[in-house]
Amino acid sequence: MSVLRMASWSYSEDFVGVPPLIDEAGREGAEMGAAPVKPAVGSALRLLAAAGQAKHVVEVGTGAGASGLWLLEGMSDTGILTTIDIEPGITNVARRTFRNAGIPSQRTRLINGDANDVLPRLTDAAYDLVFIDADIASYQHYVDQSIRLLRPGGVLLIDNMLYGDRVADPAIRDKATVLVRDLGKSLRDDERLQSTLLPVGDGLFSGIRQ
């Protein structure tokens, strides 16, 4: 990659500034082992939520609430974010993050539990957007459930789909990389979705439910 291309990539990654509350939540999440989404990913979440006027959103992987704030900024003013995380401490920090940001409590539904168990209990075709940023090993199950949850025209977003730049190198064959690479290919060919892979952050898969 040329020096200019690298400079352009770096410029675009930082093109949208991070609001202070989101920056603070991201730092706190990182300290707890929950890496926040990159600014370019967060701004893409906000943009896509706004473009679809999303009112009902599911997030798999709450972190400290940074990605949730990006989503809520783009969602309808009456929209409800349902966010799922297996770690109680993370859930509690995210709840405080949303409260400090002035988000009315009725606009967030924080569920502490295993998304493998929680997602099957959510209603079919009832959501405008689903964002996945959690345990890589469970991505396939999360995706299967997410497609069921999305209404026609709803958007599926999956973070880390370049997996630290490992997916693009066919010589890298560890289990996690192969899982992400194969998942991306299967989603690309899935007739239920119109999809693309955005080269922001660590790779953001985006698909519209047909």
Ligand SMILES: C[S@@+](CC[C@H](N)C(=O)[O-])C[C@H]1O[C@@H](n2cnc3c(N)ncnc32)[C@H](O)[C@@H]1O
Given for the second form:
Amino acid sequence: MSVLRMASWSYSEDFVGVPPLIDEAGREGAEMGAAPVKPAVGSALRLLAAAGQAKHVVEVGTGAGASGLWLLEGMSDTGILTTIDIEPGITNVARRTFRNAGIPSQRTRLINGDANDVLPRLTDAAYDLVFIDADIASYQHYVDQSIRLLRPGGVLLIDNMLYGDRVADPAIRDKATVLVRDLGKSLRDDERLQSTLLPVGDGLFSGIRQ
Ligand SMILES: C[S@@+](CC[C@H](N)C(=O)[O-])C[C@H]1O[C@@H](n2cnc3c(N)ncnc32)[C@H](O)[C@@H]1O
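We have the form predicted on its own; now please give the form predicted in complex with this ligand.
Complete assembly follows, chain above in first position.
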């Protein structure tokens, strides 16, 4: 990649500033091992939630609440974010993040649990947007559940689909990279979705449920 191309990429990554409370949540999450979405991913989440006037959103991988705040900023004022995280300590930090940001408690449903168990309990075709940002090993399961949860026209967003620039290099064939690479290709070819792979942050797969 040329130096100018790199500079353009870096410029667009930082093009939209990170609101201070999201920045703070991101730093807190990173300290606890829950790395937040990159700024360009966050602003894309906000944009896509706003474009669809999303009211019912599911997030897999709450972290300290950085991506949740981006989503809430874009969602309809009465929208409800259902967000799932397996770590009770992280869930408590996210609860504080949303409170400090002045988000009314009825707008967030924080579920502490394994998303593999929680997602199957959510209602079919009831959600406008699902965002996945948790453990890579379970991505296929999350995707299967997400497609069930989305209404026609709903949006599926998945972070880390370039997996630290490993996916693009066919010589890299460790288990996690192969899993992400194969998942991306199968989603691209899935007729239930109209999709693209946005090269923001660590790669944001975006698909609309047909
Ligand atoms: C990358 S962090 C999420 C960061 C968050 N989306 C943000 O931008 O602030 C991944 C999160 O997934 C959670 N996680 C990992 N495995 C999980 C599982 N099986 N079910 C639910 N959450 C899980 C971790 O506890 C961690 O908080």
